[in-house]
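Just the one chain here, the form predicted alone, laid out as structure tokens.
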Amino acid sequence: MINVAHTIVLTNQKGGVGKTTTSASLAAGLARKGRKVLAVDMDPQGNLGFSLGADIDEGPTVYDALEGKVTVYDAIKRIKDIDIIRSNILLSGAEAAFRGERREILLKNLLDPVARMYDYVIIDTPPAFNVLTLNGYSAADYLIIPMATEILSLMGLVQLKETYETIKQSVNPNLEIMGIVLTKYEKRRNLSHDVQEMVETVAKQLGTRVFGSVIRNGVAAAEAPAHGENIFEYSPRSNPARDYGAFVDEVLQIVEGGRKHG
């Protein structure tokens, strides 16, 4: 049997929740476990590529590939032990540029030829719902929702639930929410525990789980991208590195261990 990559989209329509850091850490963590990983940056800010040490302004980007100017093979760049399709600010023109029929499956069609080359495809999406996020959802097997332990983060989950249900009914019936991962967690703050309890309730409504691994606050997570390194390279003994390591193990158990919700 020929393996096809498990495609995971990191999504949250609220910014500042650690979505790109989680995307980079998941991609790097899976690669460290010996998995073949393709990271795809669908955020015009280009932060995923930057966080993994790529020059986001050199060579073809995902925008070039989606427009058909280059092939998917041309757009893939090797960075250490991860392949990446980068983005930059030009991708912000996608809403205006991609107006044809079936524009929501451009990314899926782009990635289909390389799906058998990888174990995992990790897609970072912008903190908004637009044609780029829609393409991510349409191409995905799973959604992972990074969420900061803040009250305002809860409000975005309601909107995300509606979006997810719409996409599942119309474009991608196999889409599944793998879980919600809590970021910027501070054990000593009552708010973190309160939000955690509320998120458990929302997760049940979404038919999903809250990951057992929570990502604690730590300056290393903010500093690592500036050095073009993932958290495991930059500060392997830091709290965020330990937490992301546990999170990666949990993802592997869910995807490859055959464990279902509940």
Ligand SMILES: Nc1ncnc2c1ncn2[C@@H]1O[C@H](COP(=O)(O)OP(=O)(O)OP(=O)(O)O)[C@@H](O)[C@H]1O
Second form
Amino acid sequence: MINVAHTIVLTNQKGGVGKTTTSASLAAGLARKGRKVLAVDMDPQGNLGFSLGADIDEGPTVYDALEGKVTVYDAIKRIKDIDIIRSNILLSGAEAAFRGERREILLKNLLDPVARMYDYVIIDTPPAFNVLTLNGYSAADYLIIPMATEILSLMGLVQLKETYETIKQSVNPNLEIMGIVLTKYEKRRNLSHDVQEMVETVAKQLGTRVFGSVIRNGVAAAEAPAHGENIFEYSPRSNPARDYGAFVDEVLQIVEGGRKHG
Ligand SMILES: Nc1ncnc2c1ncn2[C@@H]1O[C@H](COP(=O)(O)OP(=O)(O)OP(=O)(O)O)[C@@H](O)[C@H]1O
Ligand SMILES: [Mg+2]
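Form predicted alone done, so how does the form predicted in complex with the named molecule look?
What follows is the whole complex; the chain from before opens it.
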């Protein structure tokens, strides 16, 4: 059977909820488990590439590839055991530059030829519903929604649901919401009854699950990117590293089930 990558998009239009931290940790965690991973940054902030140790102001970016200035192969940069397609601030010009009916499937078309080279494609998105996010949804098999425990909120999720349904009914009928992952969780407090109830309500509305793994707060998660290291390299014994390890196992279980890899 021909292998085609499972494509996972990290999404939440709220800023600072852990999309990029989760993207980088998921990509690194899957690579550690022997999976071939491509990480794609669709956020003009360029944080994913930076977090994974790439120089984001040097060399071709996802924007160059989406515009057709370079091939997808030229845009892929190998850093350690992860292939990366970087982004930088120039990607913010996409809204104006991408025109026409097919503007939402540019990323899908770009990645199609390389999907067989990978087990997983992990895509980070900006904190907005714009053409970049829509391109992520169109290219994805699964959405994962990180939510920061301290700013848990139902706001904006109606829009996420509508966007999800629109994409599912048009360009991407296979799109699934894999789950909500709670991030930046303060370990001294138990997941309060209120938070638990709220996140379960949100998950129900979106027709999905809450991941059993909760990502605790830990300074290592914030420090690692500046060192160009993922959390498993930077501080393997830290709470976020342990929690992301469990989260990666959970994703593998959901996507691959009992199937043996290889
Ligand atoms: N588990 C954690 N413990 C401590 N700090 C964390 C944790 N997860 C993320 N952070 C920090 O919180 C901030 C926001 O995280 P991150 O950049 O991953 O969010 P984001 O959703 O991608 O943000 P944006 O919407 O701006 O793209 C960062 O400074 C990050 O280092
Ligand atoms: Mg981010």
